[in-house]
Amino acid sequence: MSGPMKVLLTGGTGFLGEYLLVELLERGHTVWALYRSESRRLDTIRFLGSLGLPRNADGLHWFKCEVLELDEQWDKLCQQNHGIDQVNTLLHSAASTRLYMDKLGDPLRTNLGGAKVLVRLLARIPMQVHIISTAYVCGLVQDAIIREINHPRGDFVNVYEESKWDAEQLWHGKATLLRPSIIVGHSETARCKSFTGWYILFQALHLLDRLLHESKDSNRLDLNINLPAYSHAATNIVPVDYVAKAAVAIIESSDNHNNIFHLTHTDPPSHQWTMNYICKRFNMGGIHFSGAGTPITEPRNLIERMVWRQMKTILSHFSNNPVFDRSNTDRAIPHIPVPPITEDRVTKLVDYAIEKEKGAL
């Protein structure tokens, strides 16, 4: 590391953004954190305070602005926030994680629109740029090894992945692209702020568990369900603290700048491992993998319809199975291991979600 960075951080009150703040502050960098909501900023301040951060008064500065207005408001922000014009690093973490388009046009509006705004800002204010993207910009893939390269447009599972691919095209060769896989809670505390993504799998099975309890005609240990996916394939989940630690360590070295890095798990749990855990956790059985592309058998009775309604909710979590190459990442940060995914760790994650969401799982 050549010296402390002066970082403009977007998305600092988000789930990953909070842990990026932690890493940046603990490693002695000065951060200018953009925020939109005062209540979320206060929540983040309380979280940082629980960790004893920031450790000096000059380490963290907040400024209020919409990402989509950042280029238009920059001159005004510089007048109102002394020292913000000295930032030399942009770490862009703000994003909409919606999987499907809403009436406001998100996630495309925020993810692609925000990237365009920052491109315009960077034309005026020189900074080294680092972008939090997603490993799933590769699109729909079965078992293939995905390299740390700029991918051609693929068949995307959802609009979120497509919006991130579109944004990456604006930055290719001009920014460091940090591509985490599916981010889950902290590896030790299980802390999480948003129970979407991977957690939807457990929400669906938890609801199915309750429905089966109410049905006296079902055999919960022999549901006779075949999922159209491969049992050996894996859903790549990675703890939020690893992603933050890896991202900050990577951008600290100029040797890594403007390259692409997969912040993915080196040994993700296979679908069969995950299903075995689910069946044990919720006391159900008879769920099998029949291979990708296998036709879905139509339900024949009320019980099967009830089961399949929940199964269809989780099929997207089994349908996309790339294997992520990490050559750049392993070369850049060989000293930062990925916490292993164990049964105890998954139990912590699920228990935390149940406690915080008050029965949502």
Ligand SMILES: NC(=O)c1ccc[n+]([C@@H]2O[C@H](COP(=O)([O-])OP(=O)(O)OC[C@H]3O[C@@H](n4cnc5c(N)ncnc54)[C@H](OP(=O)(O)O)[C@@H]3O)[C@@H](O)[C@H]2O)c1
Second form
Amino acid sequence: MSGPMKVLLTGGTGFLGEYLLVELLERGHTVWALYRSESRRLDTIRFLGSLGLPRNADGLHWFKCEVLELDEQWDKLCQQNHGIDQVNTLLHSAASTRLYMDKLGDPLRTNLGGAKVLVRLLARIPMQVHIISTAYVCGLVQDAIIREINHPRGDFVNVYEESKWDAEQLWHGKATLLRPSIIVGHSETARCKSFTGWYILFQALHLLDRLLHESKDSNRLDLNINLPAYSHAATNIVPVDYVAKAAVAIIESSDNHNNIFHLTHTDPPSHQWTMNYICKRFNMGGIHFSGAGTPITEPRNLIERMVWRQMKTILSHFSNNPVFDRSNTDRAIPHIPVPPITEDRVTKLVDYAIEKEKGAL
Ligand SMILES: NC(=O)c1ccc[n+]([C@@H]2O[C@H](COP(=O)([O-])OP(=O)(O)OC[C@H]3O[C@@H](n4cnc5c(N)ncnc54)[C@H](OP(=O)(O)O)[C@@H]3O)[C@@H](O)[C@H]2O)c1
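Requested next: the structure of the form predicted in complex with the named molecule (the form predicted alone having been shown above).
Now the full complex is given, and it begins with the chain already shown.
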């Protein structure tokens, strides 16, 4: 490490952003954290406080701004926030994680629009730039090995992935691109703030479990559900604490700057493993894999229809099966192992999500 960084962090109130903050503060860096909502900032301050962070008054400074206005507001921000003009590193984690376009044009508006604003800011204020992207900028692929390179425009599973690919195009060679796969809760505590992606499958099956309790028409051991995916394929999930630790360790070394890193799992659970777990946990059966791209079984009753509706948004994720190469990451941080995905860990993650849904946490 070449000395403490003075980091402008965007997205610090988000799921990953909070753990980036933890890691940066624990490792003695100074952080200027951009926020836009006072209540979200207070939540993050409470979370950091529970870990005894920040350790000194000068470690963390907050400033309020929309990422889309950062360039035009910069001079004013410098007048109002003494020392912000000393930042030498940008760690950009803010994003819209909506999978499909909304009325405001998100996720494209925030993800590509935000990147354009930052490129303009960087033209005036030199900083080392590190971008949190996603491993799924590779688009839809089957079993192919995905290297840590700039991919040609792919066949994207959703607008979110496309917006992240578009944003990456502005940064190649000028910024470090950190590409996590699907981020799940903390490897020890299971704490999570964003129950998207992988969690949607469990939400759907938890819903199905409750509906089946109330129904006499369905046989829970013979659900006759065909998932349009291959059983050997995997959903690459990775704990949030690993992503944060890996990201900060990578950007601390100038040897890594402006390269691409997959922050992905080395041994992700196969769909078959996950389905065996689910069937055991919820006492269900009759969920089969029919191969990527095959037609979806028509729901036979109201219960199946409701579960399908819930799962639809992530069905395409099951069909996608990239195998992520991690040569750069393994070379840069061989000392940081990825926590294995064990049955105990998945149980903790699912329990946490269920308790959160009940409002018990
Ligand atoms: N979660 C995953 O599975 C996953 C996987 C791969 C990559 N990633 C990437 O990881 C990064 C963090 O994701 P996350 O899961 O932590 O998302 P998140 O929990 O939704 O957090 C998003 C953060 O971005 C901020 N933000 C959004 N739009 C903004 C705007 N216009 N101006 C200022 N701040 C804005 C949010 O602020 P508020 O708190 O005010 O809303 C929040 O702090 C993103 O770049 C995402 O694409 C996530």
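A quick note: this is a predicted structure, and the numbers were derived from the prediction, not measured. Rigid core: the largest C-alpha set superposing within 1.5 Å between the two forms. Numbering follows the first chain given and starts at 1.
- Once the rigid core is used as the reference frame, the Cα position of residue 153 differs between these two forms by less than 2 Å.
- Residue displacement note: residue 211 has its CA displaced by at least 2 Å between these two forms (rigid core superposed).
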